[in-house]
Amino acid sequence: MNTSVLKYRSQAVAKPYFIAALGLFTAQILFGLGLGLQYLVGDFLFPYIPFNVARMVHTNLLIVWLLFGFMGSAYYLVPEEAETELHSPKLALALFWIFLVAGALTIVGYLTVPYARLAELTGNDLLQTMGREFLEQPLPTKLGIVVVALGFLFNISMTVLKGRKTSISLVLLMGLWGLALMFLFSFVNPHNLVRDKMYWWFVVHLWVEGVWELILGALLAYVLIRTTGVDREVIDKWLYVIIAFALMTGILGTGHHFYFIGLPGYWQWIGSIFSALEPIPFFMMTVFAFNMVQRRRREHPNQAAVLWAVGTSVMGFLGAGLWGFIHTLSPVNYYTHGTQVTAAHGHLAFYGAYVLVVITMISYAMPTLRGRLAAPRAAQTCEMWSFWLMTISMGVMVLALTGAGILQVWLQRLPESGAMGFMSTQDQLRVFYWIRLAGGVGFLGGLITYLASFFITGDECEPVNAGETGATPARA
């Protein structure tokens, strides 16, 4: 077995990242079915752990997970670009750790300290952070997540300065700094409502419908880039307009957050037409990939990594796009805001464009980072089924939700069907939440099945040269 078939040495600090994520990836499923349960039994896990500490517990992990997998992706794909080492490993590692201990202490302080004296105890009488949706972290927390992204920034912008400026490197680190620039605003807490709701779109929305998706390009560019062959300058073309499509589209269209928290009324005019616009650059991206891998030159080794690459595509227009576009106008978003249509939305799209690309990555690289061009054909193999495993699970859960959402509109919005109250509604939608949890013990188990590939050993599959591949020894 070939066990140095790194390009450089100072990739290898990608695993931990991988690692980790893989760990925090599977705590968020495991609070997500928690979560299920808590829909049909009230008072499953009460006391202990009460449904909005789940939640804000749930929330909470996919982002840090997602975060942990980017940072994982830039350190291994960013040496590589740029053709040289990395700036700074030590830094990387010891980024990692603080980033790591910070995430677990917080989760810990969620589940042990009511939220409320929490809050007392990390000052958020200094400066109020806290309370909000996705951005419950304490003041500390948010503090080292600062302090950690601007070390892994300055660590990546230092290896593309002295390196070799590629179109993939340069959009990856557009979308890294962004994410940064971004969260700063999670800062801003205002007591105006208006403006406390715009500033959080400006994070929550400006990350996952607009910097993120310049990550999600660059990810997926490299990654066809390495196992189709195509010429890079065909990519790099679609990556261009990809982004610029992401970024005119997904920046207006915040406007979708603003129809009713007070804000001027042209702004659901704004919001509908750019909104609708969003699924564009997704298909975009689905053209794209099916494009890439038909004008593939060579068949790569690792396939699994191709059919979640192509994987991405597929599902980040349905999730993001399709189902984005499915009440993103503001005559319907009217009656389905807040609604399990909201819930189906958020899901796929996550699922479909972020958790999808970090797996990408992970599939491709932590081969090469366990010494091998590529995982065994057994173990490609039961990739395969984890991939139609969560795949199909989500759309159940997807599918679900959506009917649940539907007939909440039907039954709890419209004053012609005699709006029934909240709860009313919820223990008519008994069925569709009980759909949902089979789709989430599904998805559990293709995740199971994901992770039981790194495990599995064999023949390796044929060999390939590493001119072909862009493997060669580590350098010192």
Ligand code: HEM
Given for the second form:
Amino acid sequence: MNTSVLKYRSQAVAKPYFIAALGLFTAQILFGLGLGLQYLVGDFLFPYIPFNVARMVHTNLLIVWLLFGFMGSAYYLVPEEAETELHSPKLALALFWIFLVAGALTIVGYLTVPYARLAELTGNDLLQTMGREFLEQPLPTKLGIVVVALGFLFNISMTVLKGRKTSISLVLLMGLWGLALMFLFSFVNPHNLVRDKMYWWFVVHLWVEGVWELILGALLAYVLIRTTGVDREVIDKWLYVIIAFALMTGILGTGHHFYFIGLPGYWQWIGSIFSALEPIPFFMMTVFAFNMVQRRRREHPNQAAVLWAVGTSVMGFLGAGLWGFIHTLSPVNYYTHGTQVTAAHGHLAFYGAYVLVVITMISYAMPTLRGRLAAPRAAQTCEMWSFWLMTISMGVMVLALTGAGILQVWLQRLPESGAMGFMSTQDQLRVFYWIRLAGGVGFLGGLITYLASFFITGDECEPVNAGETGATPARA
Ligand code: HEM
Ligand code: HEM
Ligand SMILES: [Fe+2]
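Moving on from the form predicted on its own, please list the structure of the form predicted together with this ligand.
Full assembly next; the chain just shown is listed first.
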């Protein structure tokens, strides 16, 4: 393998992580399409893959491939930032295989054994952790995740400790340690339903609206430094302000999930106020990305990576910031809670922030892992098409679900008397579900286009200086 453009040989361990991430992403989308069809043709694939199983596979694959993406990104980024080889590339490769095999076995378990039987077989009676959305994994898988996470954190923490310590690697490390720490709450599953829900949100909310935002900020800052050449000091300042705001709003913002689960009434206020401020760090990320691209000192040959980075900042703001805000105030959430509005937000936020940031890293790193600075021109054009195809299709899905959600609230939630029942309401929403399915098919098309871009060969783009292209020269 020609890895001459890699600054450190050990960065190469990121490659299998990225390939696995894209493979599992494709599987996630196929299950998504199955789910979308089951909404319309109730017994599609029944009894082989019922809705509850397909849903669990869809969401678990999402989390697992994002984790592969985060780990690959860390293995790629940390040696370069720390200016030293990875502590142990062998450990990184061993953990890759352990995680892949454990993940695959878990999915096979979901698909072949009834869930209750799986729980019996895997020792759920010893410590009852199964049955909660996103955290359905059997006990051995959960323990495996902890082992892999500890090995991974040990490896990259040792690398940072022996090398240069930059803000980017420190923020990334904080995010990754936080991710592992918050996951420990998945082992806390009290019989009291109120406390059960509360700890569940400690994982789900404090991940996506807490520690994962640090990972997001660090990865975005890294790609922006590399592709724009803007001074590290400028980027560091942005990064610190963004993550400070993320934590200040996100931690107490957890209260937006405590409105109606049996916790004290003051959470209506705390949750509403702090979560209403959560869009701020996401908006700052958008301003940050545009600002850095404007101040760029050079035209990096990998312009596709720049598009993905800017796209992440915009779509992350729309999905998390805007679509989060619309249902976050307690008097609104009273009506929208658990409707299709939630699903619309869940899709756009996960896609806009975390799916896109992982693709940004893959698009930046993959050419260098294959021995060149940037993908051929034609391949980058193809990537840019895939960005627009995926993003517009996701937009279609999300607008359809938002429409469905609004109608659902109107028919089923708003009327003081004579409200329509759940299933009769669902019947009225079919046209939106068809549009969602069409969006999903378009999304798969975009993903296939992205995968195809890796196989396109052709002329390499040459690096160009800012002066030659008339791009804005760097400002002090
Ligand atoms: C990238 C960041 C984010 C991601 C990935 C994300 C994802 C999700 C997901 C998947 C759910 C559904 C959980 C479930 O019940 O199964 C959810 C719920 C929710 N999110 Fe977010 N979210 C993010 C940021 C935000 C922000 C910034 C806000 C507020 C401004 C917000 C407000 C909400 C609210 C209020 C709910 C509860 C909806 C309900 O009551 O049914 N989210 N989020
Ligand atoms: C990158 C793309 C995608 C991401 C990030 C994603 C993410 C998610 C998430 C987080 C959930 C749980 C939502 C919640 O509880 O509110 C979910 C459920 C679901 N997804 Fe996706 N998904 C994607 C693509 C798709 C596609 C292409 C389809 C199909 C057209 C699809 C169909 C569904 C369905 C039907 C559910 C179940 C909703 C329910 O329980 O009512 N997803 N997805
Ligand atoms: Fe939340």
